[in-house]
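Next comes just one chain, in C-alpha cells: the form predicted alone.
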Amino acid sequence: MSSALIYAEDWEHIPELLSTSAALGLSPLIIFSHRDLIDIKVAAKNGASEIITHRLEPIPTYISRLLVQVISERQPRIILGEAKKNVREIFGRAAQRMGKACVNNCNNIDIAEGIVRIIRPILGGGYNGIQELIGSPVFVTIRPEAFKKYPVKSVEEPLITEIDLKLKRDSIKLVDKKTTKRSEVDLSLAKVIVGVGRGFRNKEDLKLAEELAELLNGVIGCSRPISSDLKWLPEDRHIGLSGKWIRSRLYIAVGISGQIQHVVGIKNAETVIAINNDPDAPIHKESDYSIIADLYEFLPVLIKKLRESKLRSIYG
C-alpha cells in the first residue's frame, strides 16, 4: 500500500494533514519533523505509525536535502505539508533535486486510478485549476483550513526514528530567529467572525467591531492591510488568499471593500453580511445581505439593539 510522508514545521494542523492522507487510502502515515516539535500523543491519536526526527536548523537548503534522503529510503506516494512560505521552498528544492511534480496551495486532492489530482486557486483566486500530477512521488502543500477532518484509526504509539545528514556547510547560516506574534484565536474554527478593513480610521475604533463580536460570541478577523500594512492586528487574523480561509456560520465584513484576495478566504462562510457605505464596493456582490451605511453611524445602533435584545432575553 502507498504511504504518505507528512512534513511538519509546526504541529497545529497535523490532525488535518494526517486525516487527509488517511482519507486518500494512504498507509502507513509517516511524520517528518524537528525533534523539539514532536507530540507523540497527537501523532498516535491521528494514526501516524512513525515519526522521523531531525535536529537541523530550519534552513530550506539543508532541510530539502535531508527530505530527499528520507523520501529515497521510505518511497512515499505523496509528500504533504502545510502551505507556508518555508515549506513551499523546501518542497520546491526537494522536488527539483528529484525531478518530481510539486504544487502549492491546494484546497482539494484525490487519487483516482493511481493518478493524484488536485484543485487549487489560480489567477488571484478567482478560479480553480484542476491538475493531474504525473509520476511518483509528488509534493503537495495544502491549506488545512480548506480540508475537512476525517475520522482516523489511532495507534498505540508511533515508532520514533532519528535521522541525520552530514552536510557540507555553505555560505547560508541561521543568524537569528524571531517568532511571529500570534493571537489565541483560530479563525478556521470560529463560528462567528467580524472582519474589519480600511473603513476604520483609527486602531482605537476597532473597539466597535470587538464589541459587536463579543455580543455575537464571535471573534475579530481582518483584511490584509489591517494586519500587514497597519499592524493593528496580528498576521494570523488576516483572512484571504495569503491568510486564513474561514468556514464560519456567520461572517460580517465591516469597512472591507471586498477585493478578490479577501473574497477567496470567505467563500466557505455560510452567511456573509457586508457593512460598507460604498454601494459599488465589490463586497456587496459577494454577500448574502448588504447594508450600505457608514460603519460609525450603523455599528453603535446595531450594538445598542443587540444589548437591548440580550437584556430582554435575560429579564423577560
Ligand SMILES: Cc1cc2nc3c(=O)[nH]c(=O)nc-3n(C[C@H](O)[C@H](O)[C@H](O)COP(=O)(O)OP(=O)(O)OC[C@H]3O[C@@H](n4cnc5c(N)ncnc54)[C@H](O)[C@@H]3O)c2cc1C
Given for the second form:
Amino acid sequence: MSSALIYAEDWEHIPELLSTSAALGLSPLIIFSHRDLIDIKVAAKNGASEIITHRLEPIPTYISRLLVQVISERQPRIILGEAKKNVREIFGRAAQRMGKACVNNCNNIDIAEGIVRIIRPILGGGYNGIQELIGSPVFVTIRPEAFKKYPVKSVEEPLITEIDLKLKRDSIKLVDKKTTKRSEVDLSLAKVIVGVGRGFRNKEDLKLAEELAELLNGVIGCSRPISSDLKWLPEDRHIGLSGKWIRSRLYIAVGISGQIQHVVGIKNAETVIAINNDPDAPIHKESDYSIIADLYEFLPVLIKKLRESKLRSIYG
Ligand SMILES: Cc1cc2nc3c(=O)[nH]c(=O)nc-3n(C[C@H](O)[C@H](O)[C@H](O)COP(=O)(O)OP(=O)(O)OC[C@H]3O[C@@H](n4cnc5c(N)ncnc54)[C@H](O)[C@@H]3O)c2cc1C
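Switch from the form predicted alone to the form predicted in complex with the named molecule and give that structure.
Following is the full complex, with the preceding chain placed first.
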C-alpha cells in the first residue's frame, strides 16, 4: 500500500489529516513534526504508525530540505498538510527541489485509479479548478472543507524516529522570533459572525459591530484591508481567499463591498445579510437579505431594537 506523510506544523488538525489520509486508502500513516510538538496519544488514537521528529529551528529552507530527506527514504505517495502559510512555503520549496507537483488550498481531494485529483479555487477564487496531479509523490495542502471522516484503527504505540539534517545549515540563522498577535476566536467554527469592512471610518467605530456581535452571541470578522492594511484586527480575523473560510449559520457583512476574494470565504455561510449604502455593491448579489443603508445610521437603531426586545440569537 502507499503511505501518507503528514506534515504537522501544529497538532490542532492532526486527527482530521490522519483520517483524510486513511479515507484515501493510504497506509501506513506517518507524521513529520518538531519534537516539542508531538502528542503520542493523539497520534496513536488516530492511527499513525510512526512519528518522525526533528529539532530544527523554524526556518522553511532547512525544514523543506529535511522533508526532502525523509521523502527520499520513506517514498510516500502523498505529503499532506493543512493549508497554512508556513506549510505552503515548506511544501513549495521541497516540491521544487524534487521536481514534483505541489498544490495548495485544496477544498477536496480524492484518489481514483491511482491518480490524485484535487479541487481548489482558481482565478482569484471565482472558479473551482479540478486538477489531476501527475507523478509521485505529490504535495497537497488542504483546507478544513477537504477533511474526510474515516474510522481509523488506533495504534498501540507509534514508532518514534528522530532525524537531523545531513546537510550543512549555515546559510541562514535565526536571529529573532516575533509571534503574531492571534485572537482567541476560531472564525471557521463560529456560528454568528459580523464582518466589518472599509465602510467603517475609524477603528473606534468597530465598537458598533462588536456590540451587535455580542447581542447575537457572535464574533467579529473582517475584510482583508481591515486586518492587513489598517491593522485594526488581528490577521486571523480576515475572511476570504487568503484568510478564513467560514461556515457560520449567520454572516452579517457591514461596510464590505463583496469583492470575489472576500465572497469566496463566505460561500458556506448559511444566511448572509449585507449592510451597505451602495445599492450597486456586489455583496448584495451574494446576500440573502440586503440592507441599503448607512451603517452609522442603521447599526445604532438595530442595536437599540435588539436591546429593547427580548429577542436574542437563535443560533446559540
Ligand atoms: C490576491 C488577493 C487576495 C485577497 N484576499 C482577500 C481576502 O481573503 N479577503 C478579503 O476580504 N479581501 C481580499 N482581497 C482584497 C479584495 O480584493 C478587496 O480589496 C477587499 O475585500 C475590499 O475590502 P472592503 O470590502 O472592506 O473595502 P471596499 O472595497 O473599499 O468596500 C467598502 C464598502 O463599504 C461601503 N460603505 C462605505 N461607507 C459606508 C457606510 N457609511 N455605510 C455602509 N456601507 C458603507 C462601500 O459602499 C463599499 O461597498 C484580496 C486581494 C488580492 C489581490
